[in-house]
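This document starts with one chain, in the form predicted on its own, laid out as structure tokens.
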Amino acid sequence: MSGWNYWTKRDYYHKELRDRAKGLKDEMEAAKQIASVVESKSESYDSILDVGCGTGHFILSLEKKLNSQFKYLGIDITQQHIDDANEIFSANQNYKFEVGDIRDLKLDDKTFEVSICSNTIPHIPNIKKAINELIRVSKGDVFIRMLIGDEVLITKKALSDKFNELGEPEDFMYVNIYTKDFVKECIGDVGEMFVYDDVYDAEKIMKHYNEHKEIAGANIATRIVEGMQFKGCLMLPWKIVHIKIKK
């Protein structure tokens, strides 16, 4: 494994997402938060795009919160996740899954009422392209769970002790933080932007951390320190960015 796409080569992560999608583990705190803002802030959610969908585990939270049928397309860069999702949700014809890259979505303009993207933007290069692709294919609301702070930090979290001749890590994951102003600049004048605080159950996150740290590593699993989320030494200022598309 090399480069930024950390998730594709992690077998334990595939199993974690499969178990979540099957309802064998607690709902993800991020999934509950996204489902809540979709229900409370969207004008309509008859059709939902989920980019960085993993195995489709957000569907379970959306079903609980929305209490209505909706068409759903999940897109993820990892083939294994899409294969698992197609198997797990094969009985529901309203749910579809495809392999794809958030920076180049093979979808028509204004296809979905709502687009969601959770826990993906901090880990990829070229987020301006990614955000504008989410906007392009949406006709109502876009919800992005990402890291928003007081300064832009482009961070490569090294996953091994291997470095190239330039001193860059060969194996790494991005954990990038952006400012509200930077995101507004990415969006332009296509819609209004709101930023909501991330809401989570700290006890549930620590329960997951204690179960997960031996497999994923204590520096990868998220934990709570004095009320803030951390990944290793990095503080994670999670927020929900809501873009309401102009009609």
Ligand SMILES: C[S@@+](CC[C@H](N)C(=O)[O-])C[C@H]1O[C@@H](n2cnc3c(N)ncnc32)[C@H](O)[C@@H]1O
Second form
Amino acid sequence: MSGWNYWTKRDYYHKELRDRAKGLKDEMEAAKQIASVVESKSESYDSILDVGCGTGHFILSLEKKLNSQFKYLGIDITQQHIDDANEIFSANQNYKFEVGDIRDLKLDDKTFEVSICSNTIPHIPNIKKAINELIRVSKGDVFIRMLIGDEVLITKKALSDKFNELGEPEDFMYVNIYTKDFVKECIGDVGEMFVYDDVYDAEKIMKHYNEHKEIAGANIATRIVEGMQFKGCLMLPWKIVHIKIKK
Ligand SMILES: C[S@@+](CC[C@H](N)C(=O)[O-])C[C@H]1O[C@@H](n2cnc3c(N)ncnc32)[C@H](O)[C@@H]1O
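Alt. form predicted together with the ligand, vs. the form predicted on its own above:
Every component of the complex follows; first up is the chain already shown.
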């Protein structure tokens, strides 16, 4: 393992996402909220793109919340997640999954009514490219769950004790926070941008934390401290950025 893309090596997380997609676990608070904003804020949601989809587990929350059937394409850089998703959702022809990189989507312009990207932008470099790819392939509403704060913080969480000559970790995970202004500058004048507060049930998050702190490690699952979401020492100012693309 080396560099920032560490997803392929996490057996615990693969199982977690598989169980979620099979409905064996409670819905994620983030999935519930994304489904809710898709339902209430988008003009139409016949076709939904989910980038950084994991095993496609957000489908379950979308199915619960949306009033009509939708076509869904899930894209993820991790082959294992896509293999799992294809197996779990094989009975529904409306749902497709492909391996791909958010920074270079192999999709035509203006294809999807709704694009979602949850909990992925904080962990990748070059978010301008990623956000603009989401915008390029969308014709309606884009919803991005990401970390928005008062200042930009590029954070590397070291995954081993190996550091290079500059003192940078060799194996790491980004947990990056950007400002609203930076995101606005990234998107340019393609449409209107709104930022929604993260809505969550603190008890559900703590239930998940208490069930997972042993197996995942106390610094991996999210916990609530004085009403704020934390992962280890890091406070996570989750928000949903909504871009309504101009017609
Ligand atoms: C924290 S998980 C989020 C999964 C799901 N969206 C959720 O909110 O539970 C981040 C996902 O992004 C995927 N990912 C990481 N880098 C990516 C990239 N450059 N392009 C597409 N997917 C990526 C990972 O494989 C992983 O499944």
